[in-house]
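To begin, one chain is listed below as structure tokens, in the form predicted on its own.
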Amino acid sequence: MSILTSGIKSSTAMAYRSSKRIWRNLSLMGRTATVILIILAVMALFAPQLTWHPPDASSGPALAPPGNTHLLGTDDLGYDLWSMICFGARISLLVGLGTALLAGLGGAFLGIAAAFRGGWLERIIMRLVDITIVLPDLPVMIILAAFFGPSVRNIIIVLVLFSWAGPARLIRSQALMLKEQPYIKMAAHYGGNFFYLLKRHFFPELLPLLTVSMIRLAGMAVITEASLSFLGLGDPTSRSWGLIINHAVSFSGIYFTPFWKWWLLYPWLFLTLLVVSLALVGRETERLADPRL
């Protein structure tokens, strides 16, 4: 038991020192973006504790201005905007992280497999990559989202179908160079199969590049989810930021109420903060992964 405890303490100390070293190497913009992402993640995780009203029920007068009862005011139905913003952060982060993990890891696996195996497998995978990249993303996504039905799960599925090709092409190009390294040839010569080399060599070596690609995927997924929700193809039962903007624009009397600017500004502001912060963190990650940049 004492060995396990000491191991946990040692791992925690190493993680702390590593994170502290990374924080010191970040630029001011990188630190600011990281703090914003942490704040948005806390909002999403602790949305029930940070809000006083349900996001899907009327809790006050319509179009109430910001105040003590309603921190950001209410919409035309009396729904609390602060509650909808906090719970909407869950949707954006879920879509962003889900798409980044599934498309990033799946694309990386296919890219490494194409580089390692070559032959007919590489030709098939790369032709699929070319077809996916050539297709116009948003129009086809709109058609597929309407076909599958409005739900967060379906939006993630559609995003993954159109997002894996970029990481696959990027990782394949790097895996082709890595494949020619003497230590990988030696490991393959002595019986190392594909999955052993993937776990021991390819994945650790390509992880920094894959991380940057996944962060970019997350930002793209957040924007696309907001666009689909704004067009009415998102889950109507979830208060995503795109759906809030759609509701605000659809309100016939929005331009005749003094509160309309804020009703539109809140979701747009938080959406912009999330996307820009992801872009800056991705840039900083790329800089740290390759100091030559």
Given for the second form:
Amino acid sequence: MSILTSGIKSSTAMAYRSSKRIWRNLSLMGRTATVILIILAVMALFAPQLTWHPPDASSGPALAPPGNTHLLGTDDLGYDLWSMICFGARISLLVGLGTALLAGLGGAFLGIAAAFRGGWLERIIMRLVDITIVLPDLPVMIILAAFFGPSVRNIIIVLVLFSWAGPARLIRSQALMLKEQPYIKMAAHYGGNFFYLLKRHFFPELLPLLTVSMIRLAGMAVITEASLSFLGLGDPTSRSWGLIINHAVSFSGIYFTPFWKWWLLYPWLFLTLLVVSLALVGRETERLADPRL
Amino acid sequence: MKSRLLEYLITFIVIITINFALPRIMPGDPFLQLYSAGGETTVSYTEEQKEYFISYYGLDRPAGIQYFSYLGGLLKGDLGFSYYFKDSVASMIFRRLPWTLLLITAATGLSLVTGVLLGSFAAWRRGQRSEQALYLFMVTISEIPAFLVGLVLLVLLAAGAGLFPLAGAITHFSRFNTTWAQILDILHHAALPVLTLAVARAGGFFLLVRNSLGTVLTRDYMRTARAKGLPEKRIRYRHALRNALLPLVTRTAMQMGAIVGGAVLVENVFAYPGLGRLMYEAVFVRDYPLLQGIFLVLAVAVLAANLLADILYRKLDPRIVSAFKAADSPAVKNRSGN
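Now that the form predicted on its own has been shown, please provide the structure of the form predicted together with its partner chain.
Every component of the complex follows; first up is the chain already shown.
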């Protein structure tokens, strides 16, 4: 793990240096999306400072429209919507980041290992990749969440188990080409072992590609968590955006009342903003990481 | 192809094994979970049901024997018995399946047509302002998950404008004078779910057509066709579009997993009585045999679609097979390295 963390450290320094250059190369859409993501991240990180009502207790009249005390109104139990949305952002952030890092780094490690070692290891890993990719994600997750009980931790575990295959396949195909590069062959001849090569050559070389892949993973994870919560399989102790939507939609006759104008609209809006921004940033990074496209 | 078939067989066994293993490795006792069923409903089970459960899973027998008796049951089409709905799982699934099939086929068709039309429009007008606007719009819309799109359509078109029914697949307690009226009623109910799924899928097809058509347009045989003085229509549809559509066929089948997932969610947005809705109902009352039955059917359907895609892939474009063989040979792998 220390190899990966030191890799991350050096790469964050690199990212810092090149962030200015990247910003200049972003399109208007890319910049807007980045700003939205930063705002959402700030909302999640500073949720206790930004809200003045508890997210998990009644703090006012039920179904109050947006106003001064309740910025975005309240739900049927009088919970403040703005607090729920700020604290709900933490769940999306946690699920997105957690899945992206675990599945991205784990998948990349397996992909590089498969490419480098070859033989039976490669065959086993690639067969697992094929099986995982073919399984329909959502039904599998529904059934796993139903059996193992919905909690944020379980959702992340399930997401990681079923999403490492994409990055593994992508990284392997690139690592196969990289492996044949003269300088890496040279390093191997001089006695560089697998972990040395991984740290010094494979990981830094493949980082741009891995970043793109991880942004995509994060978007997929956020969507899946929201979908599961929407189906009532979210962590009931937390108030994720999908769960707020689930409660709002289950409220009978909500479409004939004005309540949807805040209760349903705001969680929908924030979720859509997050998902679309992640996707747009992913596309931009892809363009920057691989100018050939 | 042989190794691919083996792969699908292995995947199939993995799915069945997951289904077999889940109730046995779930934390705690399945009965514990059953008694303390989460969610808003409390479900209690009688001794009789518990005994049925024990004998259904055969928990008193060794795991190996349990596994093979499970396989044997599956082969006979026995998916178990739903103790909440008091019905056989297979027949419940069978009753709901047509609705899901209707949604998926109609949505796939609609998104394909939209994707091809808009995609070829974009490819002919590459770089123009109208094309760039269309591209931006399609890219953005394709990233919004289907159930979020569905909520918008539900609020705006069904609740707001009152153009479509809010829920269900047919008008209940009504008699139709003619079959035509009944068909119209079914289409009226299916319109929004189908539209939702199609909107969510069309973006992907659009991008695929736009890109593959863009590639085809740069090919030599396009120049040849123009040099021969063929009419523009013939060049566009006979030479370009036909060749650009090949990847679309396999993409459609490959994306079955995603569209099934989308349908599960969209059915729940519109309370549409397909398999996805049934899955939700099963989750709600923690009806595990029913849940597993639906999972098995969906997973096998997606698997079959992928297998079909693999076969079509080879049938439709012989070049692909030779290209794949070339890609597997070490000569090509090394090329980029030296």
